[in-house]
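Given next, in structure tokens, is a single chain: the form predicted alone.
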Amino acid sequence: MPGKTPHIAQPSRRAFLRRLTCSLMGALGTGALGLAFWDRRGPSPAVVAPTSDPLPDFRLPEKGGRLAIVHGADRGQTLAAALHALGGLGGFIRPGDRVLLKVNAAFATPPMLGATTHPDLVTHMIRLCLEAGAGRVDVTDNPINDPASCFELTGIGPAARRAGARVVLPTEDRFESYSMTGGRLIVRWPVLTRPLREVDKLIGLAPVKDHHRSGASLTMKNWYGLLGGRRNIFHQQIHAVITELAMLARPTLVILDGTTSMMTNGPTGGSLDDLKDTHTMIAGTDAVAVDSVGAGLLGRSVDDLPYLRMAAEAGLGTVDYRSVSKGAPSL
């Protein structure tokens, strides 16, 4: 009736615990399935063709360094507001552009655990790209677990297809033995390059996560998913390889989803206790600045993440995110 507050039934403690147990069992089940399909290597350097062609530079020089921070709990609203603060997605995508979304689909775990890019963010980003006139949107990653399982269990694959995008799995023919100009680590190494060579714009979509080796997994760490082979050998030089990856992938935009952040036990997590609602969406052309904001969401300083200053010293952006910020509206 008008003026009367509707009654919403609250679950009992027993019902709540039952649902929580079911959710955790589901997470464990999907994790076990992912382990069953564990892919530790991906293509090795010996089985992919070498190339000397540099990867495209997807940056728009006229945009310079820009960053927008929006606070709110609804990913669709905060993403739209952040892109609006940057001048609108139409300023980055031309009609007919082929757009590649590089997501984090690393683990075969459900989105509730926060280890991968949230499917809602994927859905909204695809729709906004198509509304801006994109002729095609592709979604890719080279996950740690079996790729097909990861894209399905994270919800990213179904979300991408429903929104009208194409999921590009990291098949062997999509890798090249790549040597990055000026690179010390990424030399004759299998890199997932073909999806990047077939598009006009590149956008990174990453969640905010703790990482036990690098300190944080943010937008620059997200490019780790372009590597094939025994990429875990780079863990001993994790800050250097993240810096090289930021030099290798020069995106049009990066989006950092801090709606819920994984505060501990990253990058896989596994418990809802690892997560915290931080209700922040960051979008920008300067990945160093974007990731500097993400560090703060995790309670870390720029000095806690050496790769941030290394990337800044390489000319890839600034850790002084306030110098490029377009404000921080709240929704």
The other form holds:
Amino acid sequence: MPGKTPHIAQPSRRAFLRRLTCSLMGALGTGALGLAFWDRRGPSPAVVAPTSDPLPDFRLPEKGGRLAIVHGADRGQTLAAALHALGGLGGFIRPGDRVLLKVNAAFATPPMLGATTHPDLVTHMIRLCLEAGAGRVDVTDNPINDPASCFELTGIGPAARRAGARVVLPTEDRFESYSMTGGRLIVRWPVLTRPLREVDKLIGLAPVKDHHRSGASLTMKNWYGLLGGRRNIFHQQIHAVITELAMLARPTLVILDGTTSMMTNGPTGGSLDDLKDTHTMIAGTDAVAVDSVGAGLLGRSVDDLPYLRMAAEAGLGTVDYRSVSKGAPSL
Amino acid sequence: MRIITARRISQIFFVLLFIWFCMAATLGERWWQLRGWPVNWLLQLDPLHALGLWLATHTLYKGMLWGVLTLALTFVLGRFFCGWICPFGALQQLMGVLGKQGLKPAQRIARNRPHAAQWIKYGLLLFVLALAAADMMNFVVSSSRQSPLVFWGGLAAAVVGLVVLHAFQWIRMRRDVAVIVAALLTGGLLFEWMAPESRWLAASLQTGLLDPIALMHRSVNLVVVPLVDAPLKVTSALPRVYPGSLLIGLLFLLFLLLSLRVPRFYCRFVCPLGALFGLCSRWSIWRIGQAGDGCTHCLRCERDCEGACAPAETIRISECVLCLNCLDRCGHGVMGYHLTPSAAGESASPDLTRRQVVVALAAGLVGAPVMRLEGSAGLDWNPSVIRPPGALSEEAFLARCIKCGQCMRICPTNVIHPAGLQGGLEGLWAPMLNFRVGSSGCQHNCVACSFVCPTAALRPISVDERMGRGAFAGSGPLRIGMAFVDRGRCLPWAMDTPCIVCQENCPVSPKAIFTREEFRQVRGGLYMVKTAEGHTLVLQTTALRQDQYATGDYFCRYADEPPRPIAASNDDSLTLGPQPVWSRWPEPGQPIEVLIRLQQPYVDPTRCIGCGVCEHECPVQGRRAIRVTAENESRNPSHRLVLS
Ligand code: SF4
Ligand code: SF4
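What would the structure be for the form predicted together with the partner chain, rather than the form predicted alone?
Next comes the full complex, and the chain you just saw is listed first.
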């Protein structure tokens, strides 16, 4: 506009210096941040999860290769007798020991259908552990059906809580990427290891069940419940994975409950017609021998269960259970 | 105590109650879990559901009777539910208060001016009620058929009565009488023309789409609880997944944010429940208004008027949510809650033209039949829409489901999800099962969803009925669908790889999945024997991998001898197991075959209940090799698959 000169404010020197400092700091800061986060190579192709340390070996060398078979209908009595035949639970559990019971809580079915570890067995085992001086007893499994429902409906959860044990649910933070030493299948696989790392003794409690793919679900197959992830893929080599699992877990003791056995339609069952009273409790430190007895309860031979021979060959025990058996008292 | 303090306490109480119910809708034995807590009580107090259900089914299911109480009280007190009970109203109000911070009184007053668009909610109300009304019409049509005398007699009596009343000048408006008489006569003729099974009589219950209580439950059940509880793991050990919850959450957020700008945006413009209350409060005995002279027109009452009802002028009774802010703010003691109309005048009925009413009703009456032309509830049913056990046949189901998401919340395995458009527009946000998601399939001995459903869209079933036991042994188990093996994807069928995870996990007894054994020659599995010693065959190859055939699933066949298991394999030899014994032994130079033993799965349609456990467990992850569709579901007998 003619006649009017716009008034331009002259910045004071101080204001100018302040502005200069700010802008320089901004420029330098941006540059430094950019450099600090500069990624020259881009992502590398395979991000391999680190695998965690080997799991403890829970076996007691002096107690190796033992087996006791007891006949009877009452789980409390047969369990006590079987453990007595092995020299008493006190020989396995030292006072103050933390004990983990790995049950089979795979399915959300009531206990009478026999698809899961019987809650009575869980109760008795917890009591015996506590009597033997155990400082703490945990109960865990990674079931197939919804975990919370499984522990409630099978009666294992309530039984464990009543008897004074802790139920350890398979939450995500309890799994680690694990590689079994010498393993071919269980390599960098999510395994429910944390509960095992927090204890001194590990005991497996499994029912006797028919299993179409592997022949039978017994104590070694029970460790399948330690696997996480899409573990079903291992069914492609079920015998090999059962063998590896038996090498992974290395329990203090395994108990196979053949009071009733699921003869058909396993491992889910679903009807009382699938069950048969076989009135046998087997306890031992030789899982291969224990499971060989279990196979017999189902009317199957060692040859029907290739994983038994594979495990025996891997040095995990003997299929000739008579050579280690502590006799079979009947109650 | 100030009256609005009482109101705030009531609002906080009901919000807490709502949160508590959402928490308690968890399956379990603990005291805070679902053990008889009335988790549906707020849904039942909501008379829009009761009214919609009554229109759509001419019954009031169980606790829906509570809605009658609310409605009856509204006739006496006005919209007390909106101001004192509705948790969504409370949230809106809170947002509104936040949004008003720092505003000048004039700006506040401007936010609370009545807006012409407030009629929309009445339109929505009439529309959804008309959508649902077909069953009532059905009822009328069939009773007109059963006793035409009563029907036509009644109609004639009504017409004569109206005319007489008018003739003696007990009622005046000539046009109204003419319209009513005409409507009665055309209605009667229309009903006579319709057959009870006419496609015009399709009822669709859509009250739940916009009902605030259903909206709150759906949004909190499917969005808020899964988000908040993911780290806490109180209601679920595994993080919950609900496909489609994004839209639900966005809408919830949108309405909350809108109320920052416009106080109670949802209540003023959208809420069909508020509209219903608004219509009823027309006759309410107590009402807000000015008690007499004394109003200085200072407009203090309008600063925080939640309903935008202009209490300083002609108060809109139907918009008043009884927040009582005007009572509290009025410095002259003029505003009151009393029996007489406001001294400054009141308009009792909503701002709604006859044309708007007719359009909304007509759209609703036509809406349901038009939606049915889609055929998604009929011939073009979508087999991937699997409804929870206990679901009624599709049309009856759509006449009841209010999309509240209670079933999705309670499901212990997280397998029930809100549908998108898979089941048609009508079925938006109604429950459907997706077996890829969740912690396992639909649990065999669980009937939780059928018990929690407030409307019996899922009718309560017992475990015995579901399993087909006891008194239900004759009718067999309830099937929600059926599994089909995709032989092009199944490992044993398509890839010579043993699996049968599906068979293992099938929970029914006897299993619905059975297998047939097949020994199939592996790829390149024909070898020439070099030497044969003991149980070991040395082959004319050195290309085998160590232990390649030692997994327990490989067998060796020679001529027509039975397959023998391979116990160990080396780069050039196979060691066979001892059984079965062969009568002949291969000579050098003769061929043997390496076989894989496959168990191939089949589904028995007479046993499969469609629980989807197999689909969930199948290791073929992307598109499962065994998948359940709604084929053979019990609820729609026309979807039956096999005869036996
Ligand atoms: S079926 Fe589910 S979403 Fe529908 S009304 Fe019943 S509980 Fe609510
Ligand atoms: S689980 Fe899937 S891949 Fe395995 S056998 Fe069944 S359908 Fe086939």
